[in-house]
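For reference, the chain that follows is the form predicted alone, supplied as structure tokens.
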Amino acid sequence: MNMKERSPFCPGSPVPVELFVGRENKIEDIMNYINNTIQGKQENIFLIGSRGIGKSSLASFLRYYVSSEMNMVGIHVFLGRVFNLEEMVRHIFEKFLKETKGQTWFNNIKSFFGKYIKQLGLFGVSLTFAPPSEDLKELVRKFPEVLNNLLMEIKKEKKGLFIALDDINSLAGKSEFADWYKSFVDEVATHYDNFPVFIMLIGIPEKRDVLSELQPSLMRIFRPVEIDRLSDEEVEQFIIKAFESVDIEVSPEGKDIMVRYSSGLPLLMHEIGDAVFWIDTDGIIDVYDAMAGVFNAAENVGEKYLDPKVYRAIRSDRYISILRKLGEDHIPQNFKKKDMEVRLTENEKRVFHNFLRRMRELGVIETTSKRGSYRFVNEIYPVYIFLESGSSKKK
């Protein structure tokens, strides 16, 4: 038996551009704004979506496209562990240097940043940008001016600059970030007639709301682009494309199971696809492979994405049968108590009130404005329950 070398799926990471599918309408909207940028107008986009919905994959695809097809410098910066403006700016310029390394005009860019570029690794194949604290503060204050100087350096070769600032959830809760960004946009608008810079912030909806509260006028600056679940057709297209890339055939029945339990969420497409890939032994994904993959994916999702207290409570013997009935269908974000009670046994009904109270205490659900109605706080909770229900059928 040949040992498998790699899985085409990448749970927790942006999908490779060659496997990217869907989002055509959103891409078309964003490309209109990028075309405005190429004409000299600075554009600001806020890409919004729940966790695991595919925001980073879309940003990665856009960066690739503008770099290869539109002759822009494209950078995709991850800021998940960045908590201040100085580190954010350092990451932006370090990524810019890495993306432009190897270009004929890189030496001009390198000299522009001075002695704070360090070559690392064997033969200096990687680099870091590490100026002292005071210089970083100056870069924060003069960010528009520095970007404009970089644009002057690259304008003969490139049409503009694309910057995706991913996972800004930590920064978005800080008033200094909100005030700084508003100041940056105002200075560009009042001092620069031609500023071909496209900036896309990427985060969850709640963080955009926080930014709005910290700096209400900031929301007039951003063009919001919200992405939702993929359609079943798009999920099917991705699954077939991914398995074809490693010469594995997917039966119609196996495909249908993976599409159903992926629920349109890229996070689950990759968790399920990856689990199925490693389970398969004959190069053909059948019903058994698909359901076994759902079972393994449910375990992985619970362990990786749920709070340990929530994970233990959801899997407790006392509540597991209730949760499995709740997950028998594609469950929505909201559910009604009375609709659930008719599906429960007498024993389950006796603990149902305690179940609802415990789920509220753990932050899994919350009440809505409608009496007897509840909503899941995080989209991953109902999805996990649905997955776990499917895995119990497999057992």
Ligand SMILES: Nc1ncnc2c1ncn2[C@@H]1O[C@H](COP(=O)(O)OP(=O)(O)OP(=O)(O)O)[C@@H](O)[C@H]1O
Contents of the next structure:
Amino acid sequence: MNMKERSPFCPGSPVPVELFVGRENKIEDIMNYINNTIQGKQENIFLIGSRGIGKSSLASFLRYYVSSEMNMVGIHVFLGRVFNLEEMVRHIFEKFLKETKGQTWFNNIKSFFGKYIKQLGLFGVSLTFAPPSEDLKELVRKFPEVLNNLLMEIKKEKKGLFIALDDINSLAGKSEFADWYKSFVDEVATHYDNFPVFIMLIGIPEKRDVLSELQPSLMRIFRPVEIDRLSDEEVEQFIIKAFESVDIEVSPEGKDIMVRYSSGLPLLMHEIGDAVFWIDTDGIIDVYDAMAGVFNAAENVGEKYLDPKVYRAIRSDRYISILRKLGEDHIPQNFKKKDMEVRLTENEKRVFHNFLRRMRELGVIETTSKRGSYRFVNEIYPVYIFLESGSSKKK
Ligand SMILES: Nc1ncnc2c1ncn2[C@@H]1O[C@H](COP(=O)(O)OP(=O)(O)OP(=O)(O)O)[C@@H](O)[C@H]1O
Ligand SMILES: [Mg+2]
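Would you mind generating the form predicted together with this ligand now that we have the form predicted alone?
Next comes the full complex, this chain leading.
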């Protein structure tokens, strides 16, 4: 029996570069814009996709790629809990300083930021940048100028700057952000011929819509890049790579099950892979390991990503029999009530009606403009119901 130490799966955190799969076309598109950037043209991308679809992983892959292969300085900043421009610029420059700490030009740059850089910890390994709010306001106002000064310092050795602003969701809803971005882009365009800075905002699709309402001309500025599910081949590639990295063999049947239930969702392939990894005892993933893993993953997914009320409702005895029937087939994200009903008895139809109402109240599904048509508000929910019905069948 082999002793398990560390799972190669990381549900919920950006995937390490070695296990990154897919997105070739998007990467190619983005690399074209990055090439423009290296020529001196400031470029702006808005990377959108639903929660857990792989935005941060793609950004992290790109950052790695531009730093190691394109000789740029790449920074990836998480702004999930940042609500104002001052905090945003503080995060950006702090990341920049951390990123360039080991470099020869660091001391020159450090002098711009002066006494507000603190090297903490043993051997000064951790760094913080915490200027007073007056100075942060200045950094917000003079953002293009400050970036340009940094570019001057790094230009001998680096081709440009890649900045990914991740989880822009709370900022994107603010008009101060929209207006600031617009004037940043305008100022760069009018004052600088050569400004090799690539900026990628990252958020859910709704946020891009909000931003475009706040500042319509921003939509001409941003090139939208949208990412969606992975293909089954890409999921398969990932499963194989991940198990290979820990010397575990995967049977073709076991692999098919993991691929099928992942339904192209990166988050789900990590949840399923992780559950299967911990179940296996003999270093070979067979059908039983895979199925047992899918059932465990269903539990995890329900507990972690669904509201407790939804979780309880879906698991209640009342719905088990219809869930079982619905789960015989993959439930698509959009579905018609009557297509589902054909499989149900009269009694179940009534329960189904209540089920739909309950799911609507809980915000799991919504009606669409077509009568009798519904849509799951995200892609995890139908898969969870699918998984849950599979596991209730087993029970
Ligand atoms: N291309 C990929 N290859 C392998 N695993 C991936 C890939 N993309 C995403 N993942 C995995 O899927 C999960 C979700 O990815 P990630 O956190 O990047 O998504 P996200 O869109 O940024 O989510 P959120 O909206 O929650 O920020 C993580 O476990 C991540 O490791
Ligand atoms: Mg993310």
